[in-house]
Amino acid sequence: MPDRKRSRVAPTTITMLQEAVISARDHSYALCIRGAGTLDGMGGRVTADLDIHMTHLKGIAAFEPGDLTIGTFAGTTLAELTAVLREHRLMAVLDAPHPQQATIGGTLAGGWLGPRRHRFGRPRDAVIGTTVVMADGRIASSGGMVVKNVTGYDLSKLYIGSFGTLGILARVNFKVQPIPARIRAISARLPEHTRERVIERMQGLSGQISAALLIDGFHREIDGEDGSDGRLVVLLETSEILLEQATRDTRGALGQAGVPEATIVDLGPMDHLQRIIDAGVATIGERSITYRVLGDADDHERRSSQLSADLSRTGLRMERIVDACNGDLFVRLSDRDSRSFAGKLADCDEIVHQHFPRAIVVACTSPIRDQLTIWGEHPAAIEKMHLLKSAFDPDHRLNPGRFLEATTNG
C-alpha cells in the first residue's frame, strides 16, 4: 500500500480489488472509486487517499443466450457489452452517455436513467445479481444468473445510484432482451406554438415509441435545424410488420399537433439517439452548466419558459432537451466566456432551483461548481440514506464527498 500521498491502484480481478480495500482499511485510507469518468459532472469532489480505477476489471464473466442472462465485470464498457449481445440479436438497454468509455459499474453506480426506460425498463430492473466489495473488504453477493421473482428486498438494487458510497460494484448480472427487428428515427422541425401539443401527442404514443425528445439548441452536439419551437426526434423499435403503421401513427400525431413535415431516418437511428444522450452531459469549456430534472414534461415546459424569462436579464443562453415519454428535462446555460459565466453562476443556480428545487447538476467544469446546489433539494428519504451509509460504511471511507451523505451544499 502506498504512503499517505494520494496514489492509485487498478485491480484486474475481484481478489485484487478486495486486497486493495482491506489494505486501505488497515491504513484508514479513504477511497475514491473511479470508472471512466463519463459521469464526473454529477456529485461532489471526492477527498481521498487512494484512487481505485475500475476500468481494468473487465470482461464477460458468464453468458447464457438461451436464458437471456449475462454477467459482466464492472469495468466492462457499455459498448463491449453491446457488441457481445448484438452477435446474438440481444440487448441490455442502459442508454448512458459515451458508451465507448462508460463502464457498467460507473453507469449503474451513477443511477443514470435513459430515454427508453418507459418502454424497456430502468437499468436496475435488468439487474438480477451483483458481487460487491464492501468497505471492510468483505465480498457480498446477491441474486445470481437466474431470473426469478423476488418477494423480499433485493440488495443488488441498493448499490444502483449510490455513487460508490455503499460498496464497490465488481460484477453485475443482467437479464437481457431481443433486439427489435426494425429501428427507425423520425425528426421534425417544430413550428411556433406547437411544443405543448407535440408533447401531449407523443405522450399519447408512448406505448408505441421508444423515445421522443424535443430539442432547443445543442447544435454543437446534435444534428438538425430548429423550427421556431425547436426540433423533435422520435425513435421507433418494432417488428417489420408494425414499423410502417407506427410511422404513420407518429406522423399523424405530429400533423395533429401542427407539424407539417417529418423526415424518416433509417440510416444510423441509434447513433442519432446516442448523440442526444451524449449532449446531456456535454460542456462548452468552463462556460456552461447542465441541470437535469426528472418528473412531469408538461410542468417542465411551463416552468422552463418561466426560467428562460427570469434568466434573460443575465445574458446567459439557455438550451433544452425534453423527454416527452419520461418527463425528464435537461437545461444547459452558457455564456460568451468563462470569466463572465463564473461571475453569474451562483445567482443563476439560485434562480434555477427556485423553479426546479430538485434539479441536479450533471455537467459543469467551472472552478466554482462545488459552491453550487449540485444535488438540489434533499429527498424526503435523506435520513434513511444517512442511516444506510452508516450501516454499510461506518467510517465513511468510500467516495467521501461524492453523494448526498457527505455534501453540505445540496
Contents of the next structure:
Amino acid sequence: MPDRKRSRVAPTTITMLQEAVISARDHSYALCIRGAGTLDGMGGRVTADLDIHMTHLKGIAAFEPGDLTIGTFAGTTLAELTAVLREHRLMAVLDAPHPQQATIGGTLAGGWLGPRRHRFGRPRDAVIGTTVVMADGRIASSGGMVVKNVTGYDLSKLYIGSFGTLGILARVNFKVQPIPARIRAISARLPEHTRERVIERMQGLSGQISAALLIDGFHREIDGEDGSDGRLVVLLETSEILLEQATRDTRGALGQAGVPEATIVDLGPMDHLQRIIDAGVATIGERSITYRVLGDADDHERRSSQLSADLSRTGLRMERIVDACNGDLFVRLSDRDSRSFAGKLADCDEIVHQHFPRAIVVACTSPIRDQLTIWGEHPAAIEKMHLLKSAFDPDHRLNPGRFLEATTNG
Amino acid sequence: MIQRLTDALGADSVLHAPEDLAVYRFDGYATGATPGVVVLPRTTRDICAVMKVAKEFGVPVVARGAGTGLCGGATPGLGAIVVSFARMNRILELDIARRRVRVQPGVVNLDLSTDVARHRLFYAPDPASQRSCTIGGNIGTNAGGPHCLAYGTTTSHVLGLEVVDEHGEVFTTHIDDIGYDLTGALVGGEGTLGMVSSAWLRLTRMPQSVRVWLVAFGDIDSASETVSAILAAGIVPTALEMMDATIISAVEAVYHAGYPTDAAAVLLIESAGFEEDMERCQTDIARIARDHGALSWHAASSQRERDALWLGRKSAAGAIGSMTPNYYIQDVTVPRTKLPHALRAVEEAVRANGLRVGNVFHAGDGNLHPLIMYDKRNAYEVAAVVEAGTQILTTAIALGGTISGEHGIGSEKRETLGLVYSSDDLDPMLRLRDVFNASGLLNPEKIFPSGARCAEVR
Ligand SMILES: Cc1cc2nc3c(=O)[nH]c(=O)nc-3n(C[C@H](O)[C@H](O)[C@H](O)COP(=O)(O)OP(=O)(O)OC[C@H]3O[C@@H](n4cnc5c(N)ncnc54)[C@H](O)[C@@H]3O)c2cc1C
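Given the form predicted alone above, I would also like to look at the protein as it appears in the form predicted together with its partner chain.
Everything in the complex follows now, all chains and molecules, and the chain you saw is the first one.
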C-alpha cells in the first residue's frame, strides 16, 4: 500500500511535542515518530499521516555529576550524551549503532542491546525515569532522578523496546557509571575449529572482559578492506593496575583454545567496537538481510553452522557476528544482485526461522521486506502486549504497523 | 468458597480457623483486617485454581511472601483470600554455566544464596530482612539491599517470570522477549498485577576479593559528605552504608558488632573485585575519609570480622526495637549530593515533633531509613510520628527525591503518591493496572490513592 501523503513537525520542546500530539488527536491523525532512523531496519513500515521528528527535542535537562545521574531530552544523540559524560569520566552504556546520529529515544524505543551489557547492565537498568507524551496528549512522568525508586509502577521499562507504540519518549533520565581507567582491544585470527572453544573460554573470562565478538565477513564495515574470515575482537576495560594481567589472561585463554596469536589494539579500541556494532545493522544495497537472535552463544555456534549448510543451496552469502558474552548472534545474508536476492528472500526467511524461530530482522532494505517474518516467533505474552497497546493507545495512532499488532490494517 | 478451595487444594492447604487467620492480618508495617481464608498452594496449578475460585466468588486475593514488607503491601481487607507462598519454596532449575536459576516464589532470599554458594555464585539483591523475606515478596516490592549499590535492585536480576493472572491463567515473560518489557513492568507490582508463580533469576559470580571497612566520624555531616565524595571520585563500592550514634549504641548493646560507641556516625563500606584493585580502592577511600575528618579507620581482617560488621548492620532495626516500645521506618531517596541536607532535615523534622530518630541506611544510593521511635499507646506520639514521617516525605521531594526507595507504597503511602505524581502521571500506571487487574481483585486498595480511577480518555 502506498504511503498516504504525510506532513511533518519537529518539536524543540516537550510542550511543542504535546501540542502536535493533541492536534493530531483532534484530527485523528496517525503518527510516525522518527528519531534518526538508524534502527529503521527493525520493525514494520509505519502508515501515518504525520511524521514527528524528534531530533530537535534535544539537550541535557539536568546533570549533577556527583549524583551519577543525568536527565536528557530524547532527541539528544548518543554521541552528545557520551561527550557530556566523558568530561566527568562517566558513561552510560548503550552501545547502539551510529551514535553520531542515533537518538536516545530511538535507541531505547528500539530496545537495542549492546555487547557490553553483560558487564555494565542493560539500557533498561540504567534508565531511572522517563517523561512520555501519551497518545491522548498527556505528559506523564515515571521514576525520577534518584537511583532507587519504587514509587508506583516502573513504566519506563514498558517504553524501552516499545518501538514508540505506547507513548513518545520525550525525556530520559539515566544513572551513569565511572569510565574504567584503561581500555584495550585484543584481536586475533581464529584457526579452523577453534570457535566453540574460544566461546567457552571467553565466557569463562566474562568477569574480566567487556566484550568478545567472533566475526565472519563484514570486512568492508569493520576493517575497511577484504581479509580472512574468523576474527575475534575482545574488549578489556580495567583499572590501571589490572590491564596487563587481563591481557595475559585473555591471551592465555585464547592459547588454550588453540589461538596462538593475539594482537593488542590500543589505538581507538572503542571505535573498533563501534564499527562492529554498526556492522550489525549494515545493509548491502537492496540485496542483504540481517537477523538477530538473542540467547546462548554456544548453541548458536552449532546451529548457525547448520544454517549455513542449509542455506548453501540458495547460493546466498552468509556473514555473522557472535557475541560470546551475551549470546547474541547477527547473521547477514546477501546475494550478488537485488533481483535474484528478492527471489530467494522468502525461502531464506523460512530456513532462518527453522533454525532460529525467534530471529528478528534488524536490517534489510529490499522492497519485499514487509512480506517476511520480521519479528520471528511471537513472544509468549503477546496477548497481554496487545491489551497493553489498546489501553495506552486505544485508537492505534502511535506508529501503526511498526510493532506486532492484534489487528493488521495493512 | 472455602469448600471449593478445599476441594481444589486439599484441607491441609486451606486455613480458616480464626486463630490461624489472625497472624495473616499483619505485615512488617501495618495491621489489616482478618482475611476470610488463607491458602497455601504448592504448585502453579493450585494458584490458578485459587484465582478461579476468587473470580467466581468475586473475592479479593492478596499475595503473601514472608510478610516482612514495610508498607502494608501484604495486608488483607476483610474477608479476602490470602495466598501464602510458604510451601512453594523450591529451587526448580539451576543452570550454573549460564548463571541463572528458576525458583518458586516462596524461596527465602538468603536460602537461595546459601544454596548456590557451592558454585561460587550468589543472588545479589540482599534486603536486610534476607533471612526471612521471600523472592516473591522481593519481586513484589522490587526489593533493594546494601549491595544493590553496585549490583542494582531486584529488577536487574529478574530474567523472566511465570505469572498467574487475574483469570487464573498462566503467562510467561522474559527480558529478551521482543516488544514490551512485561517482566520489568511486573516487578514492583506489589501483588496488584498478578501472582508470580516462578521466576528466572540472574546469579552473580562471587568476587575474587572482598574488603570491608568501618570508618568513624565525629559528626553526621562529615560522614555524609564522605559518601558524596567517594562517588564523585568515580569509586562505586559494592556497599556504602551509614549508621548514626543512636543505631551504633543500640547495635553494640545487643550484638557487640565492634562499632565505636563514641562516634557520631560510621560508614560501613565494602568493595569487591580483583585483589589487585582492592589496595588502590582502600587507599583512595581512606584518603577521602581522612580529608573529611574521619576519626578512625578499621579494616576487617577476616571473614568472621566482616560477618560481625555486617550482622550489626543487618540487625539494626531489631536492635532499635530494644530501645523503644515502637518504631516507624521511613524510606525515602534523595539525589546523593543532597544527603547532608536531607539528614539535617530529618533530624529537625523528628525533633520538632518531640521524638527521637536513629538513621541506618543505604547512603551510597541516597536511600534514607530514619527509624523514628515512639510509643503506640501515646496518642500524641502517634500523631507526632505521622507528622514527622510526612515532613520527611515532603523534604525528600523538595530535594528532588522520592517517597519510596525500596519498601513500596502499599497501603501506607497510597494517599501520598499524589505528592510525587500528577493525575496525568498516574494515568498510564492505572491503565497498566487495569490491563492486568481489570476485576480489581488483585490486592485492592494498594499503591494508588483511594478514588484514583482511569479517567475517561479525552
Ligand atoms: C528488619 C527489616 C529489614 C528490611 N530491610 C529491607 C531492605 O534492606 N531492603 C528492602 O527492599 N526491603 C527491606 N525490608 C522490607 C521487606 O523485607 C521487603 O519489602 C521484602 O521484599 C518483602 O518480602 P516478603 O517475602 O516478606 O513479602 P511480603 O511482605 O509478604 O509481600 C510484599 C509485597 O509483595 C507481594 N507479593 C508477595 N509474594 C508475591 C508473589 N508471589 N507474587 C506477586 N506479589 C507477591 C505482596 O502482595 C506484597 O505487596 C525490610 C524489612 C524488615 C522487617
